[in-house]
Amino acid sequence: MRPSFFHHLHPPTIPASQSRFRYTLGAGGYSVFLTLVLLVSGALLMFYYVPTPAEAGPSIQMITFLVPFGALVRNLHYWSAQILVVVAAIHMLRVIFTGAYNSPRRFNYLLGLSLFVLALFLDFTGYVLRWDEGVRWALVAGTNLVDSIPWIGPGLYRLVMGASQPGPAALTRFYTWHIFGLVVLLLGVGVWHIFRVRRDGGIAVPPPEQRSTPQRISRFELVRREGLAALIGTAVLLLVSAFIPAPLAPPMSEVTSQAADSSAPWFFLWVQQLLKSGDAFWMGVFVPLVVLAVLGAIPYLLPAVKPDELGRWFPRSGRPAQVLALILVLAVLGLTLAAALAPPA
């Protein structure tokens, strides 16, 4: 068979035990799959999203019960974005898992970092464009911790709202680094990543000499299993989306300084119980940054996986990592269950 275009996109040849979906999981896949499926959606919203304080909530009504399939379309852009979220941090995590971020691939390593970041700023920015009642946590105490920060906190504050108090900039600005400037970086980061993984040598793997099987698949099977993965995924979101509406609340009709009985969106409400424990700066801010930064530093600061133990979940000599995100995972989940089962304030 003569290969095509999507074909050359892969390797020609992977080992067989590592493409299997119970080492890889299939997320890397998916999560390109999932910002395909964002960006198709997206695109059609745009056609009838109106990007004022005053038509935002309208048009979210009119896109949900007067467009034809306007309310799937929605849906489908909302479930991809929550759904992004948690397979770019099982990637993420499998990544960690089985120490698959030794040298080379400790650069791109960061560069997936950083996806998964972007990704959850694209998802908050989302979030806003909204504009009802159940943003206004989102809107004003997310940005107030941007004005928390030392010295530079007001200027960022200004660059992200457009002024120097919540107004009808604040949705321009959303809106601009929602659909633009979040979208850019991502996809040029996302290129520089995919590029990276085949620089980098593709899956990680043992040495061939210790390898317990010289068995591979071929480009023409892996792009099989890829098509199988991408129908089913396109089939349980396509009946999320049918039957599990995306939320809606009454347009916002005022911004103002209270963000009254809202919460922030799922995927920050961990950060929103370590605001009920100090200062926003040091707990908004600052402990997110630290908990960035350490995910970051493993590869750079912790020892390296042995050649050997390649190419399998939980090698013993990567246990300083996996525990070390263990910890880290169990706080963060601890935390986000805490806030949703708190009582409404």
Second form
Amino acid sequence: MRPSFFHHLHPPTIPASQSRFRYTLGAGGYSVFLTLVLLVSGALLMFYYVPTPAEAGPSIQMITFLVPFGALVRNLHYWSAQILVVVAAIHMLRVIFTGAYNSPRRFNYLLGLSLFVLALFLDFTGYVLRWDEGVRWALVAGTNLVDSIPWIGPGLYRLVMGASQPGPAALTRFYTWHIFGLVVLLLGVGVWHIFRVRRDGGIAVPPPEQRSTPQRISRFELVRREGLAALIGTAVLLLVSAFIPAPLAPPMSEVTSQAADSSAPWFFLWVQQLLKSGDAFWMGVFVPLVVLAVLGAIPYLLPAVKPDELGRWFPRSGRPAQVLALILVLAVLGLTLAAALAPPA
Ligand code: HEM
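Now show me the form predicted in complex with protoporphyrin IX containing FE; what you just gave was the form predicted alone.
Let's see the whole complex now, leading with the same chain.
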């Protein structure tokens, strides 16, 4: 048989302990699945979406109300994107809470973290493409954070927005980043990340001599489990997309001002809440970058998990990383909740 990427990811047998759902939660695999759904549904949307300020909002209305199965495809795209953020976050926490981030997986942990950031940017740029009254915060206040960065901010802002203030050029830039620039990066880093999982010895479990079970499962069994998981994922996504419509507001009339009651997309509500307590740069750029740097530093600065403690949740030697991750998660969730419950300004 000719070696291929598929065979690299699916060797003839793997230790049974590497494929336990209770251990991985299938979250990495589901992130791949959701990315594939996003690519297919996004490609279908491109047949009807018109990326110009006058036509963007109306074309989304057309997709939703006139195009056969348009609403379903749009809902699939929207829900896959939202669920991907949640599932990738769960995958990251699984990696931290099982101590799977240590050498030799340190670099792959960083690749994963970049994938998470890319997924957030893809969600953000896609959100702006709706070009309706609901996206004003993202378009005005969200992008102003770039402008607030000392020295390089204004130049970077022009690069992102295509002009010195929000306007028609921003739509072209966001569209190109969303359907091309960020997608190419996501695919490149994504394939590398998955390739590295095998390269680093598969999912983190104790070395053979310290394993509690010598059992292995075959490639066939692994593919069978992946197929079953994909079927369940498809059924859940179809159900959600059939019954819960993606948000839609009237098309945006003019782009330069921010409506008082517009708010950040849910995954950046915590940043919006932070901005209420201080300067745009320190609260909106510096603090999120510190959060990212702290997450990235975990495998490099905190003590390594002992090999015999791998392959299970909450190993004792991984306590510092677990506590740190828990504090960050609670802080982000707390701020998100505070922003969601706050009365409109
Ligand atoms: C779109 C985002 C992501 C995709 C598609 C993805 C995909 C995958 C897949 C398929 C696996 C193997 C199966 C599994 O563990 O469930 C994996 C493992 C891994 N991922 Fe990710 N991942 C993503 C994000 C992340 C993030 C945010 C991190 C951490 C910051 C991360 C770090 C790792 C590590 C360290 C492993 C090896 C785990 C182990 O050995 O136990 N990944 N990833």
